[in-house]
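Presented as structure tokens, the chain that follows is alone, the form predicted alone.
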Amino acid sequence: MALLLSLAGCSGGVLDPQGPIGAADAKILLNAVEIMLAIVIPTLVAVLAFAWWFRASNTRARYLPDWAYSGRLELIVWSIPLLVTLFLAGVIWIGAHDLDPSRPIAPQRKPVEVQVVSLDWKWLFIYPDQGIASVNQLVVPADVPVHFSLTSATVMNMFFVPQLGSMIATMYGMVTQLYLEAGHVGDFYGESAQLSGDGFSDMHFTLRAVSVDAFAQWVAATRQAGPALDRAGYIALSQESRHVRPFTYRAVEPALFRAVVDREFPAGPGPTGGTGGPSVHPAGAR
């Protein structure tokens, strides 16, 4: 417990959440950790007060070679694990309906659109609605949805921002759902969670929540600086490239997610191993 409680105050992680979907998380997490105690602490100390009771100098200890079966013993043996079960199932049923990722936080509240695309080795995300788009940084508004449209233009990524909770996988020619709020203004750290080539340790990115006014500021500012990102602009950008440092387009050709979910585009080549073996494509490129 002093181990458990310790986590608890470590920051920068699942356990240090910081918007509403995260604190669910963690909260599921700390309570399916609760419920296994359940099991893990009456058996060590079933363990040190048998060891205790039956040590070689207890007299009192009734030996019975014998004895090979008790009702009662079996009752207790399996009903606890049992009960821990239902307890469990029941945390995790209730969960994966309220937290299901294509569920909005709030239906009455319109959210920010984003659109985002993992790339070898970057992460593009377009704000459909600004018109605008960025790399491997990622601006929204403080105590506002975020709805994500998430996709891969090569292999399958993992999009996660742990201290906002709900790790969502982005894969090639398919669109997953995730709704995220950050708590309030603040930098938080986003990557990718699964494995994806000799760049993968690059693939990480700065999620900034900022207030309604700032976001707005940042959208004016970024509308007139940076380059425009169209189709030859993006062919271009979904080269393999690392240490990408962040950038802002100023504009964004209409419906470029789409054309990509859609497969206009070659896919990318995915991991090579860094040996110059054959590249590994995603299942289903042209």
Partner chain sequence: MTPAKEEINADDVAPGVMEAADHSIRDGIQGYLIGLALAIMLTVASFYIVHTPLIWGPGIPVALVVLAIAQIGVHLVFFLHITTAPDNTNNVLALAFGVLIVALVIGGSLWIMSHLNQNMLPMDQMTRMQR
The other form holds:
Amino acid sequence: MALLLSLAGCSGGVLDPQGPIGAADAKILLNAVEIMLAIVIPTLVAVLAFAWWFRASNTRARYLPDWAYSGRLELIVWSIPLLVTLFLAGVIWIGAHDLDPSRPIAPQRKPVEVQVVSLDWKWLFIYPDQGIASVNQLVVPADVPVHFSLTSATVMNMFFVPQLGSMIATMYGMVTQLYLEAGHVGDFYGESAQLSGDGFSDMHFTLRAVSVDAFAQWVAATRQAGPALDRAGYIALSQESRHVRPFTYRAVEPALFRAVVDREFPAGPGPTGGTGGPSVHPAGAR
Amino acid sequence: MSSTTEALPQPHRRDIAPAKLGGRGAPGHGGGGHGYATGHGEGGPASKRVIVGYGFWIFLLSDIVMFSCFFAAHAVLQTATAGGPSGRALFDPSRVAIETGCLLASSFTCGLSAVATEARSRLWTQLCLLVTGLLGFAFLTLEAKEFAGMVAAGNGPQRSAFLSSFFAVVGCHGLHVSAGLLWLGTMMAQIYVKGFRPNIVRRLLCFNLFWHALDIIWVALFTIVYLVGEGR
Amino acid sequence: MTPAKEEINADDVAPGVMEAADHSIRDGIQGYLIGLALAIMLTVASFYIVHTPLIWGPGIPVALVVLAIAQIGVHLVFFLHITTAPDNTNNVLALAFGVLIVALVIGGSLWIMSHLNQNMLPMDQMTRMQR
Amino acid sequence: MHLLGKLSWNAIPWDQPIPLVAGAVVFVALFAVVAWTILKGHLPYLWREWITSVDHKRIGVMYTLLALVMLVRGFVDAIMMRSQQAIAFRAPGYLPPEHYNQIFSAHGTIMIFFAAMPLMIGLMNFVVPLQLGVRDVAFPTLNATSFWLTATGALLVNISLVVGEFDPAGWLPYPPLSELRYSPGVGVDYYLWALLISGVGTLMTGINFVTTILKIRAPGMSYLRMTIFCWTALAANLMIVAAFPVLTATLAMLTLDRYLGFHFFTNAAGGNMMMFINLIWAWGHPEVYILALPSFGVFSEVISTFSGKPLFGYRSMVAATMFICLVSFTVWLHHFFTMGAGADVNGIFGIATSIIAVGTGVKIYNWLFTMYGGRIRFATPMLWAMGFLVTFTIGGMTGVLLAVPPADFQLHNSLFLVAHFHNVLISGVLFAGFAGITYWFPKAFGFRLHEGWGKAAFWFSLIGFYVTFMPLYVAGLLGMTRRLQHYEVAAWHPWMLVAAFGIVIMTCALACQVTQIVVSIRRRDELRDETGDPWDGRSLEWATASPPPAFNFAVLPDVRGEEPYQAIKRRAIETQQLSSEAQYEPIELPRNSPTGFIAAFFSTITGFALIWHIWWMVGLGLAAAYAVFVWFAWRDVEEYEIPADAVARADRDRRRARAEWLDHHERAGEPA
Ligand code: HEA
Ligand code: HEA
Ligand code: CUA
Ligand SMILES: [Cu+2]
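Return the form predicted in complex with its partner chain of this protein as a structure block, the form predicted alone having already been given.
Full assembly next; the chain just shown is listed first.
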């Protein structure tokens, strides 16, 4: 296990974190493993040792055919896991609070705002303060907290950038909150961690953390080119499509995200048919 | 630890047929000293009546757990009217009161039928069961009317999540009552043809349990769905 | 084995079976009558309370739930013959298990769902709360 | 409307060779088997002795058979997934997504509901009445019905392979993806009806076994004298009774959404999909312990028997079992920490989850101390148990890790999670199944399984497991999420290749298992067990003949302590004689009944009709089901009697074998 852990380090996964949230998540993960290994390894060793020593062919081992109870051992048997669990319970409680996804990273630093909409099957990122948007590509300044507000245009998805830390669900008509921060400049792999249909495997994107200046430049450049995202454009975008190349919008209709959340658009249309496709149309389904 | 069962006091055992499945310990192998039906003790298999009654009791509890999910869904969705009508606009308290009366009375007559069965009176058992069935039918008719009225007014289960959960939880109870009526009819026919044979008496016991349990669920229903819901 | 006497045992009793004590017809009917009377009282109280100004508005649902629990108790005791006698231990334990599960499922679900809903309020309400 | 509802020629996937060929092979095989039985004239025998049987032993065997067949089906799915992921690096692979999605959903559904559950229920059926020292379960006909309804569910899932499609939204199909709008095909409907129907069967099993264990035990068998297997069976069945109604209700709501336009979980009209996820896991977590607890029971029996000692800390074991039974109902939110319920809720449920480790840990240590001071024989069942102890501890540890919310925020739905649950399921359930089958096989059929092939199967399974699933832990830590039909991240690819190699080893294990069965049947005379007690067992099932007579025990055993059979044996060895022959009495047993089979027949028809919206057929099926019910209620004779001299004859044979054993024992001069 420890070997596996070390193998998994330093190669772009959750054990190679590139930001404070990811680092804290990974730290807790490793700590929990250490706490448990402290008891699990002796347990495993004892299992193998007892099995070996008390094998039937070993005449030196003492045979205690009636030994089935010992009050003292009984106590140990209950208290060892209990104590470990107590310890873990502390980690769990504190971890759940300190690293709650909706908890701001550093209240004094103003975060960059990004609104995320998961569509079939791509990601739409809206920058409300900059008035631009992008698809399947997320550019953020490094060393600055990012505040995500997330929703879905269709089914549930899960927004996840492994090296930056916590994932969070996106759901139709609801908004979830997430704070992340990239500690370095770099490209990080992002994906959906929740099955969302046939194009699910294509719901990956690149998170590009760039310097603050480069971010400003990118914003400026983005404003110069590409289409503008209005309501009609959004409806077109929300049709099913796979393997969407990253692109940007030079402008976004201001309250678009809120309109999505407030269900002003019908939910994404979904596929037109499966085997034995729909022959009945329930009255209420839109 | 090694108490021999022979030593147990046996003051109140009567001559009872043990369960068929278990059979009884042969003499010499328990000395015939075992009781026949302790649920938690050491007396060997319980009597058939206890087994059947207990099994049905467990079934009822599982049924109540199932209802609790519909209740939970209703509690979560009762404000999700999606612009449609709320409970206050839809429910008619006097109808609910009559429905409640029907069901409560039927529970009572059902209990009387059990007394009549205990006294092995075919006539009274059948009469009580008949009244129970009629009251149940009256209840169902009222409920069907309510449903039909709501659907006709465009407030069917497709209207909103609130109405979905309403129709589901109330309808599920209604389905149970319908199934109960089918069962009741079958039981009456069986009593008519076969009389009070032990297996039929056991089934009557189960039917009684079922019917009383439906009434209990209705108590929760009229309280949570109708009365509390009306306040919204 | 006469059917009438079949399977009455002082140690273990099927749920729904009347106590050996009230085995006469009169006692049997009387039990159901008492149950009916109590149930009617509680039901009437429930229906009455909904519209009464006597009780503080927000307290009404609580009162209703308490009344319902009382009535369910009445049904259990007088119609289903659940008692605390030792012969009923298994029946009562099963009931307690069921009630516990129901409480966990309903209580847990409501607790979880209220937190989820609260954390996922649509935008405007969210921002309103933040400001 | 169309007479056949939505069903048409196009429902059969003519354009998809893989399922078509697979389906064709299955059906040809099935047809061949049926044709063979009819031609050989075995049908009357099958009908008489198996299909209509209400004997808990027969039903147990049928459950186990169903489980093994479904294991193979699930394994084929697993091979397809592992090979797809091995080649789908920057490539589409050979399974298009709409097909791949059905495969993992079918794999999960089949493995949990139609392999693992029948495996455990099968063992319970066979063993529990024997260990309680009684003749059958509380409701034998209901028991048969449970089995046949489970088989109905399995059949429907397998029909979907050829006619239509299966659920593409996962083994627990989350809405809104599973709603009509996003899954308009019949796949989810197959899933729903298969599980609703088999769920009824499982619920009835739960009721049956709770009643059996609480109300039908041999004289003197107080609660604290029951075997741990019976205790775990009691706990598991209590959990079935409490949890399966939740599954039924939740699936019923989704069904209402899909069929009648309700809005429980839709995106429209105020539906709330989070409620589905909440409710399904309120069933789902108890479910994994419904599977794990009986497995723990099997290992308790095996470890104690092969260590030649009573189980250490019996009372602790009982307490831990019931502890797990209750606490399992308080942890379900750990499956959706990442949905955002907030710190308090996540914290509480995380802690509740980690507390389960206490109950499980106690069990691990009790097994450990059972081995201490033992004289351990490493027969095949004991090997499975050892593999379990080591592997399950690791899987449990990763489970507890997932219970830590910040860790889960990174590992949820990753291959790490997939590795965790295969880690516990394969060691905890599959290994237990194999251990149990090997252990009780001689009891069921009168001869042992071949040890050599069994041990080979064990080693291939163990190594195959580690090679297949350890890489998935790594891939999960590298951020690889589950259910990917293809991927573009280079770092994941090598691990997928290793895992694919692991499945090759697993295939060897399967081959060994099959060989083991074939070889054992061929050499059954060598492997014959005459005494009824091939392993030097300690509980009552070993007190009767192998295979046991229909009535199990000629006279119900008189239980005077824990490990009753061990006590009887000791007494026999000390006094050098068997207990005196009892006075035999006639025994009444329940008659065979086709009720279960017929009920399943009509529910298959009804289920199929519902899936394809063939409403007239639905009506027909339901009417027929009611008719069967009434017909069953009307039958007069429910039992038949075995005369006393037949009982005596059967029991004297057994006693003769035991007497020989005693002789032999005396000469060997071995202490008990
Ligand atoms: C038999 C099946 C089984 C069993 C027994 C378990 C056992 C456990 N599981 Fe697992 N689990 C599953 C089957 C099972 N699980 C499945 C199928 C899923 C995924 C479903 C899906 O999403 O599709 C899942 C998912 C799952 C999750 C959700 C993760 C996610 O979706 O993000 C979590 C999180 O808490 C979890 C935790 C646990 C824990 C804490 C245990 C504990 O019970 C383990 C306890 C055991 C030990 C800890 C080892 C022995 C103990 C000691 C040696 C004592 C000392 C040790 C300590 C004190 C640490 N499981
Ligand atoms: C009991 C449950 C169980 C079992 C045993 C298994 C066994 C296996 N599973 Fe499965 N699996 C699940 C439950 C189970 N699984 C679930 C619930 C899911 C989630 C589905 C979802 O995402 O919706 C899943 C998903 C899942 C995935 C999808 C991962 C993803 O999301 O990307 C994969 C991929 O490889 C996989 C692989 C395997 C493999 C290789 C085995 C192998 O270990 C199989 C090994 C089997 C054998 C070696 C059997 C051999 C023996 C016999 C057949 C008996 C002998 C027969 C006779 C004697 C006649 N599983
Ligand atoms: Cu990524 Cu296709
Ligand atoms: Cu769980």
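Throughout, rigid core stands for the largest set of C-alpha atoms superposing within 1.5 Å between the two forms. All values derive from a computational prediction rather than experimental measurement. Numbering follows the first chain given and starts at 1.
Relative to the superposed rigid core, residue 255 undergoes a CA displacement smaller than 2 Å between these two forms. Fitting the two forms on the rigid core leaves the C-alpha of residue 245 displaced by under 2 angstroms between these two forms.
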